[in-house]
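Taking the form predicted alone, here's one chain by itself in structure tokens.
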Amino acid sequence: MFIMSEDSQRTQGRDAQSSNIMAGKAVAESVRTTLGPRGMDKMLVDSGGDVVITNDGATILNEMDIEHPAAQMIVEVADTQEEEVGDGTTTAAVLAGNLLGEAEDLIEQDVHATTIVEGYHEASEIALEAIAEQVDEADVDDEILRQVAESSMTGKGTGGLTAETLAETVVDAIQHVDTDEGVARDNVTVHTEVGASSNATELVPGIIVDEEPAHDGMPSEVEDASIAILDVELDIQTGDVDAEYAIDSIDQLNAAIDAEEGELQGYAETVADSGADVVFTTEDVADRVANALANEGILVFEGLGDSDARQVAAATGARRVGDLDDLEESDFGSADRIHTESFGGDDLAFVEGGAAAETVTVFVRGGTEHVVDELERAIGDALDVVATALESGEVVPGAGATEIAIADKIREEAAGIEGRKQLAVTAFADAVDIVPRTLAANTGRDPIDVLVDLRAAHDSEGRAGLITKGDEVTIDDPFEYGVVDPADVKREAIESATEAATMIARIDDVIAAE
């Protein structure tokens, strides 16, 4: 009796577990060398020849052509980490891979997968308690936020800028959108433009739109601007049905021309009479209308995408209008200043101040496309973690110190756990050690020696991490060196890695249908 298709493939038992675990470990290993301030970059080349150079874990895993379903779960771990807290993607992926490796060793010792899952979940609860104990009791002030941002960006491609310089820009951006209701992270955008040194990166108090004026004669700068946003075509209206008109005389031709001219002039007069200084429209603007508005000193941008129109509306407080006859002053938004600038042939519109000041833009510059892309990723992660730290008010030591504390507490608690589950709990602690071990390996130090020294320093001092400052590598309190991470980054890494590893470890039957 055939139950499944003849083309179906089925892997069962220990073979299925081994295959899944091997795939998960391979994916995690692919990003391990990118971890930490001395982590290396990866160059990813797709079938079309496009190149991505990065050491961001989530970006690397998403760019890789991964087909194995278990390996894709590790990619999902990094994606979840990125979406929830913005950083720690490599840590989460590496931890998940090593939890699988420890689980494989236990399975070979005939420890049942259910026992491993139970032990891992119990160990993860202990890990969360250890993270809570490591939280710094000091208030998260501007200096700590700067340290969080700098720690996030250290080791990432920041062009000619230091992480310290970028950290100040990041903190300024997040503080700008800190409200009584919380941090409005969505009000911070990152705009990249190739063509200058990364030292030209700056914070713009408003938004940047990739548009140019509809007419060369329009002003390049408008101060104290009243802004209208239209979903209206300022051009001759045409029907959906093809039609031809027969003109038998010059008078008829002149009448048709006059009618068109009157229609276009009507659009220009309506806009000018409304009192708007600047107009953004998602539709086209006829040359004659643009010329008339230019003569009135009105700045017009045409053909905006829907997302840009929504962004301008949100930033300026303007309401989008779908009928020109409905345009009223109450629909206008405002901004202190709107100006246009040209960068390497690209014209950009800067909407600054006023209502737009609720939104800020980090304007990233770089000499090449690869530089600005990596800068954008680094700054995006830093913005996320600073927002997370500001909202939670909890930070923990970085540089592997929190992982050392987690492993130490888990081993301490494991002594009181009965049965084989103790083996799984202890294995979880061994897996967590991969973070300081990898940091040590990436700095050229012996991982075993460093791990021993870190444990000894933790026992005596209560807090110890592997600090990298310039060419110096030392073991000390990360807080003394400003190496700090949001507590939520560590929590999310533990939780997501544990869930993925336990899900994969429980699979003992893989059915692949063609």
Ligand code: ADP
Second form
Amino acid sequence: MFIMSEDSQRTQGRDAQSSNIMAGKAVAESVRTTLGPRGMDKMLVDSGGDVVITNDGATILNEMDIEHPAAQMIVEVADTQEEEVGDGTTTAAVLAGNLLGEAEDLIEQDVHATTIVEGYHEASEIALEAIAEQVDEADVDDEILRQVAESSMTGKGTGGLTAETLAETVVDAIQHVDTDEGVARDNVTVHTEVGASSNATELVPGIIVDEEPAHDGMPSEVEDASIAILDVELDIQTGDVDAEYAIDSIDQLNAAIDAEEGELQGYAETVADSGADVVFTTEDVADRVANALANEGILVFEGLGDSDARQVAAATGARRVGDLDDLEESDFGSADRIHTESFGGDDLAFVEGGAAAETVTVFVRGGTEHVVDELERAIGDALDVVATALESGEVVPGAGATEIAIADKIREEAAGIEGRKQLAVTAFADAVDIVPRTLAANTGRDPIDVLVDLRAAHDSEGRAGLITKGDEVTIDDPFEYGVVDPADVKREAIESATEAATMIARIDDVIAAE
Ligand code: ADP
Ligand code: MG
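Could I have the structure of this protein in the form predicted in complex with this ligand, to go alongside the form predicted alone above?
And the full complex, kicking off with our chain again.
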């Protein structure tokens, strides 16, 4: 008896398990070489020929167009990691893949999937305790935040700029939006502009919109600006009854032109009389109106996109006005300074010191599209980790030191766990070793030797990581070198990797409809 369509495919038992595990492992393996300060980049070319060059785990996995459902779950691990804490995506994916690899070995030794799942869950609890023990006792101050930012950007395509200088900009940005109610991470935006060297990257105390003045004669800078935002067309209203004349004499033509002229003049006067000195409108402005407003020294931007209009409104406190007759001073927003500048072919308007919100923009510069794109991702990650570290106030040593401590604690506690579950718990510790092993491999070191040395140093000194600074690679206390990661990044990686690996390991039946 058939209960499914004849076209559907079914894989069961060990076959299902091992094909899922292989697919998951393969995906994780694909990002392994990008981990850490000496991690390599990947060039991804899509079917349309578009090229992305990146070191970012989540970006790579998302660009790879992965179809296998179990493999897709590893991509989700990276996505969750990115959403929750903004960094550690490669770590999480590699860890999930290794947990699957260890599970495969256990299944071959006839350890049942449910035992593996239980063991993994127990081990992940121990891992979280180990992370708590690794948290730095010192307060998370500016210096530590800077180190968090730098650690997250080391090895990213930061162009000519050292991660050090960029780290300052990132910390400045987050501190700008740190309030009593927490870090308003959304108030930091990143704006990219190709053209200059990445050294020109800077923090703008406000927002940037892609706009140029509506008329050449307008000022390029206005200080203490009163800002109106209009959703009104300042042009002849086509479709207006009085715009449709049957013209059959010169007099009538002149009258029509006068009427138009009067209408446009009216718009210009209303705006000028309102007292606004900068106007943003989502609609068009007739040349004659723009000219008249330029003569009044008013700066006008026309054809604004809706999201830009909303951004300007949020930053300056201006209320959008849909009817010119309703334009009142109480609708105005204000900003310390609005200025326009041309970069290559792009005209940008900077709205600085808006009265309503503490928004800031990291203005990212770089020589080419690929450079600024990768810089944007690296800075985005760094902003996230600094916000995370500032909010939780918890950082742990990087460079594999926390993972060494996690594996050590799990092995210690595994001794007290009975039966086959002990095998699964120990396997989890072996999987966590992948992080220091990979950092070693990516710096050209022998992973086994490094692991042995790290464990020995951990036993004698407590904190031991494989630190890369410039050309030097040393085993030492990462805190001494400023290699620190937010504790939440480590926690999230353990949790999401455990979840995905146990979910995949438990599947013993794959039914695919055609
Ligand atoms: P992920 O996507 O997991 O964040 P990264 O390529 O950003 O991957 O690498 C992060 C790892 O690199 C972390 O374990 C971090 O502690 C480590 N790391 C960062 N800077 C250094 C450094 N200078 N020396 C050694 N390890 C570092
Ligand atoms: Mg990272």
